[in-house]
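A single chain, nothing else alongside it, follows as structure tokens in the form predicted on its own.
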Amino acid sequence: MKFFIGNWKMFGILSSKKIIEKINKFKTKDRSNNYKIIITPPYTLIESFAKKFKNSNVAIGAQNCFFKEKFSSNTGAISPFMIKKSGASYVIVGHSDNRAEGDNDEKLKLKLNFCLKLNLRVIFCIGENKKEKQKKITFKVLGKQLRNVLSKKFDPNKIIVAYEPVWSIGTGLVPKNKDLSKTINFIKSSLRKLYNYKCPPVLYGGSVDEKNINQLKNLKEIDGFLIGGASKSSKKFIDIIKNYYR
């Protein structure tokens, strides 16, 4: 099973349903069991998209959540419970955008705990920045991110790990296959140690598009992709999937 997750970030309004309809028709027409499509639109679209895809193989997720389970006085916050009630079944946690805005390991661990408690599947993002890459401490950084947030008590069957090097996001730069293979295998080895040889799926994210997917598909250890900018276009998003299996 390969995952293709579209992270729309701060894009999309109700008229975006047209894009979703094209993706849904493609999925229905294709009738493939080899992959799973997950779309994570802004909070404002979760409920309407969840209803739209109720009888579909396309799942809807949220791009983030607050670190309290249900209700609180935090203005503008959205809890895992509220996301669940809106119809989402996945939540992205730990994206570099949110880490830069103040999400530390303590908050991220709380988010994972509450999401998993509510039976939401978590897409946990990890990745090194440009300076850390230049210092050649990528494995040290990734290992720390995994150890500090993931817990042995968490169900590995409800977790997806997405490796997104911060220096790659939105830059058009993608790691060389040789380097990416080593990194993915390091992450999987770390996860097997934590979960007694059970390993959650490990995805790659960072400037994935319909062209470089031809390079990335050669790495069979990658279990799917977290796709940003290209996922806003139904054609580009579908072409990524088509080109992967071509």
Contents of the next structure:
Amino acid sequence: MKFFIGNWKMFGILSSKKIIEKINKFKTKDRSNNYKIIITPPYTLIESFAKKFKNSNVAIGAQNCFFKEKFSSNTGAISPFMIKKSGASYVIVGHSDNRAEGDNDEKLKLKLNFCLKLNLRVIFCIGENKKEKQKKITFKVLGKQLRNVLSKKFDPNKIIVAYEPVWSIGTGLVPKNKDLSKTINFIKSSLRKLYNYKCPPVLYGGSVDEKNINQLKNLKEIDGFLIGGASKSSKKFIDIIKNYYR
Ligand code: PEP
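Having seen the form predicted on its own, could you now give me the structure of the form predicted in complex with ligand PEP?
Everything in the complex follows now, all chains and molecules, and the chain you saw is the first one.
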């Protein structure tokens, strides 16, 4: 089973549901391939979209959550409990945008813990930045990001790991297949060690589009894609899936 996840970032208003309607229509017709579609709109749209697409072929998730479970006096914060009550079933945790805004391993661990406790599935993002890549310490960085946040007691069936090199997000740059294959295999072997040979799906994210998917699809070890910019267009998002299975 492959995953195609659309991260809308800070885009989308109520009328953007048209994008998901088109994607759902496509997925409903396309029964020949085994894949799952998840869209993460901004918080403001979760409740209405989760209701609208409840029995559809598109699942709804959140892009982040606060590191406390339920209610607190933190202005502007949204908790895992609120997200669950809004009807979402997935939460992205550890996106590099949020790491840059202060999400450290300690906070990320709390976020994962509360999401999983509430039966929300977590899309956990990891990735090295440009400097770390140049210093050739990618595996060291990824190993630490995995070890410091993923606890043995977490259920690996509820976790999806997304490898998103920071230098690749929104830049049009994508790792070479040879390097990407090594990195995905490194992440998978680290996860197998942690979870006693069970391995959560490992996705790739960073500038995926309807063209470079034709190269990326050759790496069968990739369990799917986290798609930012291109997920704001139903056509591009659908073309990514079509080209993947072509
Ligand atoms: C992202 O922000 O998660 C992402 C993958 O963005 P983009 O596809 O635009 O690089």
